[in-house]
Structures are given as structure tokens and as C-alpha cells.
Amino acid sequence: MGNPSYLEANDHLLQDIERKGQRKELPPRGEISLASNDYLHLSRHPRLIESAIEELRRSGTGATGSRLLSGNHPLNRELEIAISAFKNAPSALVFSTGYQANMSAIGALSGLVDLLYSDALNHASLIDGIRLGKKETAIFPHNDFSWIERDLEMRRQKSGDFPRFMVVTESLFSMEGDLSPLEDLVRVVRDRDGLLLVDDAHATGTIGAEGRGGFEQAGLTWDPERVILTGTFSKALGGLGGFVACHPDYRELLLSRGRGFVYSTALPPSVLASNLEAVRLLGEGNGLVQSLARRVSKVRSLLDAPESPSPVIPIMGNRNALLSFQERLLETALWAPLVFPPTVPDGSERIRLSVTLGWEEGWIDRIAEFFHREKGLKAGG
């Protein structure tokens, strides 16, 4: 027998992915999602529309190339600028994508490493970058930062000195909903000569006073030197694209080793134009973030969920249960995904909530409703 059709091979990896519990589908269509990673509702503000309508008429709908060859709009410095400035970081670059942020970062900046720490729970952007770094990787259990000491003192014992090392994290994890310790895992790197990368894309607008982030939250200051910041525009900020906020030192060698910046067409003008104002709009210290924070300690307070500012709740519980939530929640036009593993580890399946200022409070009061009815469930993060 010949080998089988390429259709009958992809038939086979289907039906593989279905016994796995992992088909995907597209959320229906015209439904309220409950998921949306737009924490401010920027997207709707009328300042950033404005600002991108306005740009879309003096510049066109493309970037026509490359930062490096045509596609290097004015804009781009102007935000990296501002998004520096709101990180308190002494330089930025802007990537026409978060994944590309955090997969340009580390491959790059592996360079300088022989081993690379990753927590189990990291995003698949920081994964792949891990991968595209091809170095020595160790994997260590979620937010456990003693691991990372134990097992530099194995290798410290060996071969005499602390190997040089980068620590790849979340500041707030997108699936979890809970929060980095960034205090010990600065003491580490600080401590043994290592580096940290932390990709802050959910914590940027959502957690601490300002908005600013993992380390406003945890009330720390961070050495760029030391500490290398990825981020996205797409979440709170309302728009699209990401950015890497370091030392001025490892911006070049991002500009020439950083696969995702080089080999990536750039934003549109427009869409550099509402990514300004947002982070302009933020930094205005108009109470957003406070309103946000006011909701999410709401939300979580009717869902008997652990008091904490991540705006990130998952529901965990039996598949049955889940179902049931989310098809009742359903039949009044709202929209509850339900993440399958690769996607969380294995048995750990779960709805996940993002509370957004976009949410009205008849929606918070059916969440909580139908939470509550079913057996088993438990609200996270």
C-alpha cells in the first residue's frame, strides 16, 4: 500500500485533535465576548478613532514596507517615545506585533545566554522565542522562584560559577489571571548575574496605580540593564502591535538581530497614530485604570474570587459544568470561551473571563446569576 492522500493524513490529524478535546472553532458570530483583552474599551474612544481617522487621510492605509526600508513613519520614533516614557525605560521599539515582540526579544538577546529559565505557564510567543534562541532551556514549575535558585546552585557546584542565564516571564499570566513574583525574581538575577525578560502585555494599562504595569504594581523600580520589558498595544492600549522596552545598548542589537522587526512589514500610520494617543491618554491620569480596578474587585467579590487587581478571572470546574455556564450565559447574547489545552495544561480546562470597562451591569449581574447556579465551579486568578 502507498502512502495515504494528504487529505486522508490531514483527516487523521483532525480526528486527533478531536479525541484530544482540542478543536478549535471560531466564536459565533454577533455575540458579546467575555473574553476581550480591550480591559479600558479604548478601541471605542473617541480620541484614538479620531486620531487614526485623521492619520488614515494623511498617510493612506499602509506602512509600504519594512521599518528598515520604506516603512519607517515618523510615528514610530514619536511612540516609542511615549511608551518608554510611561514604562520609565531609557529606550523602546515598537513591533508590528506582540508575538513578534516577545519572539524578536529573546531570540536576540539569547545571544548573550547559555541557558534559558521559562515558566511552565508562559505565553507560546515567549515559548517560541525560547525555541528560535536554541540554547540550553529549563522549565520550571509556575511562579516558582526557588526552583531557579536550586538549580543555579546545582550547576554553580559543577561547574564552579553561575552559568549566564536569562529568566523569561508574565507579569500578569493571560490564561491564570495571576500575578509574577517579580521582587524575588529580580533578587535572582540581580544576585547571580542573570538577565529577565518579562512580557507585560496584560499588566500594561490594567495593574498598578498608573497603569504602568508589573513593577508599578509590585513597587518596584527596574534596571534596564538587568531587565528587558515586552508589551503589546493590543489589550488595554486598544490597538495592535507590541514593543520591547530596554537598555539603549539592546535596542541595537534588536534592530539588527531581531527577526520579527526586520522581516516584518510596520504598523500603518494610523494605527501608530491611536497607539500614541492611548498611551498619551493613559498617562493623563484620568482614573481609568481606577475604574477598572474598581470593577474587577466587584466582579471578583460576586464571584467569591481571590482579591487581586488582575483583571483576568478563570472559572474553573467539571467540562459539564462549564458547558452549562457557558450555554447559559449564551442564550442571553453572551459570549464565555472555553480555552482547551495546548492552550492550558492538561485537565485544566476553563472559561476565561477578562473584565473589561466595556462590560454594563446587567452583564455582571447574569454572570454572577449563572455562575452561581451550577455545582462545582470556582473563580480563580
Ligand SMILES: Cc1ncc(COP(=O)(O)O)c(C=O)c1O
Second form
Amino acid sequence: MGNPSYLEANDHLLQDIERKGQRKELPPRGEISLASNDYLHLSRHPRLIESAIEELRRSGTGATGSRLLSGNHPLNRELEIAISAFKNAPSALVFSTGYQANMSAIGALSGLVDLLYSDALNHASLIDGIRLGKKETAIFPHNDFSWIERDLEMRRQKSGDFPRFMVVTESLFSMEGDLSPLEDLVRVVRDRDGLLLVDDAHATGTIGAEGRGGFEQAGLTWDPERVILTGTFSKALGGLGGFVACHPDYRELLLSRGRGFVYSTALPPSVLASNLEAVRLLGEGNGLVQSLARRVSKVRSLLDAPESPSPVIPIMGNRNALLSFQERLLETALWAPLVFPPTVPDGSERIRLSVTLGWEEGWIDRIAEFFHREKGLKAGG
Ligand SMILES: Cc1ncc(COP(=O)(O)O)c(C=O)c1O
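Hand over the structure of the form predicted in complex with this ligand; the form predicted on its own is what we had up.
Whole complex next, starting from this chain.
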């Protein structure tokens, strides 16, 4: 008997996915998603749209190559200067997606350490960077910095010294909606000579008094020799692309060793232009971040969710209650997607709501009403 055909083998994989309840489908067309990452509704902002159109006319549709070859449009540099100023960073490097920024930064910086600590709920782009780094990895229970301290102490007792290590985490977790204990993590790496990489993807534009992210929210400054920030223009900044904000020497390393930087086409100039406009807009402090904060607080209070500045609110409960909540919303053309493993841990499927300035007041009342009609739903984050 020969090998199954590739389509038969493919079918086996699909059956396996089905069995594990992991089959994904694209959302219904035309519905309004309540899980959008367009937190400040900037994807529809006239200033971003105009700047993209102008640049599109000036520079055309594509970047025509990697930045190391033909794609190094001057707007890349302007955007790097703007985002590093926004993040209080000495320098930054722009990537074509946040996924590539994370994967490339961790992959390259792994060359500096022997051991990586990864939060159990880290995003796939961080996990893929860790895989690329091919260094020993210890997964620590979500946000449990004392686990890292104990592990490091154990290693020190065994070998006489702390290993060279990097802790990898998110500042605002994309599916849990909670914040990481940055102050404690900074102390762990400072006292034991480690590095800390923080993904500010969902925190940029959403938390901190001026929307500057996790460190601003925690009231901390960060040491660029020890802390590396990553982020994306694709969420609160309404566009596309990623960035690493870091010490200029790390930037230099990423230029040569950041695989997603070296081997991928740069962002189209029009996208760079709208990203730049978004960063400028936020830097002007025009009340957008405060409006989001007020709305988050209102929705959290209506859903009895814990008080937090986080716009990501997971709705937990048994599958039937979640599906019924989803169905009611869908009847009114609101789409609240169910997220299930492996995107979230086994047994913790949820509906992910993300509050944005694009939400209308009427939706908030509807969401609250349907939420309270179901028994056993709980809002978290
Ligand atoms: C925590 C986190 N990091 C990184 C990314 C990747 O960003 P991008 O969508 O720009 O590739 C995402 C988006 O899914 C995310 O949720």
C-alpha cells in the first residue's frame, strides 16, 4: 500500500483540528466586529486617510523591496524617529508587521543569552521568536515573576552564577486583557543582570495617561540597555507594521540579524505615511486616549468587570451561554467572536470584547443587556 495522497493527508490534519475543536472559520460578512483592535478608531481618521492618499499618489503602491535593497523610503526613518520619541526610546526599527518585529527581535537577541523565560500566555509571535532563537526556554505561569526568581536562584545554586537570560512578556495581554507586573519584572532583570522584552502591541495608544503604553501606565521609566519594547501600528494606531524601540546597538543587530527585517518587503510608503500621522496625532494629546479610558470604564462597570484601564474584556462562561450571547448580538448585526484553544489555554474559551471609540452608545446598552440575560457569564481582564 502506497502513501496516502497529499489531499488525503491534508484531510487527516483537518480531522485532527476538528476533533480538537480548533477549526477556524472566517467571520460572517458585513457584521460589525466587537473584537476589533482599532481601539482609537484611527483607521477611519480623516488625517490618516488623507496622508495615505497623498503618499500613494506621490510614491505608488508598493515598497519594491526590503529596506536593505530598494525599499528604504525616507518615511521609514521619519516614522522611527516619531515612534522612538513617543516611546521615550533612544532609537527604533520599523518592520512590516508586529508579528515580524517580535519574531525577529527575539530571534536575534537570543544570541545574547543562554535562557529565555516566556509567560505562559504569550502571543504566538513571541513564541515563534523564541523557537527561532533555539535557546533553552522556561515557560513561567502567567505573570508569576516570583517563579522566575526561584528558578534563577536554583540555577545560581547549581552553577555558581545566574545564567544570561531574557524575560519575554506582553504589557497588556491580548486575550486575557490583564497587565503584566512590569515593576517586578524590571527589578528581576536589573538585580540579576538579565534582559526584558516587552510586547506593547495592545498597550500602545490605549494605556498610560498619554497612551504611551505599559511603562507609562506603571509610572516607570525604562533602561534601554536592559529593556526592549516591541509594538505594532496595526492596533490602536489604525494601520499596519511593527516596531522595536531599543538601544541603538540592538537596532544595529536587528538590521543584520532580524530575519523578518532583512528578508521581507518594506511597508508601502502610503502605510508609512498614515502610521506617521497616527503617531503625531497621539503625540498631540488631543483627548482620544482619555475618551477611550472613559468608555472602557463605563463598559467595565456595566459588565461588572474588574476595574482596569484595559480595553480588552474577555467574557468567560460555559460554551452554551457564550454561544447564546453571541447569537443574540448577531441578531442585531454585532459580531462577537468566540476564541478557543490553542489561541487561549484549554478549557478557557471566551468571547473577546475590545472596547473602541468606534462603538456606538446603543451597542454598549445592548451588550450589557444580553450579557446579563445569560446565567453564569463573567467579564474579566
Ligand atoms: C500581543 C500581540 N503581539 C503582536 C501581534 C502582531 O501584530 P501584527 O498584527 O501587527 O502582526 C499581535 C496581533 O495579533 C498581538 O496580539
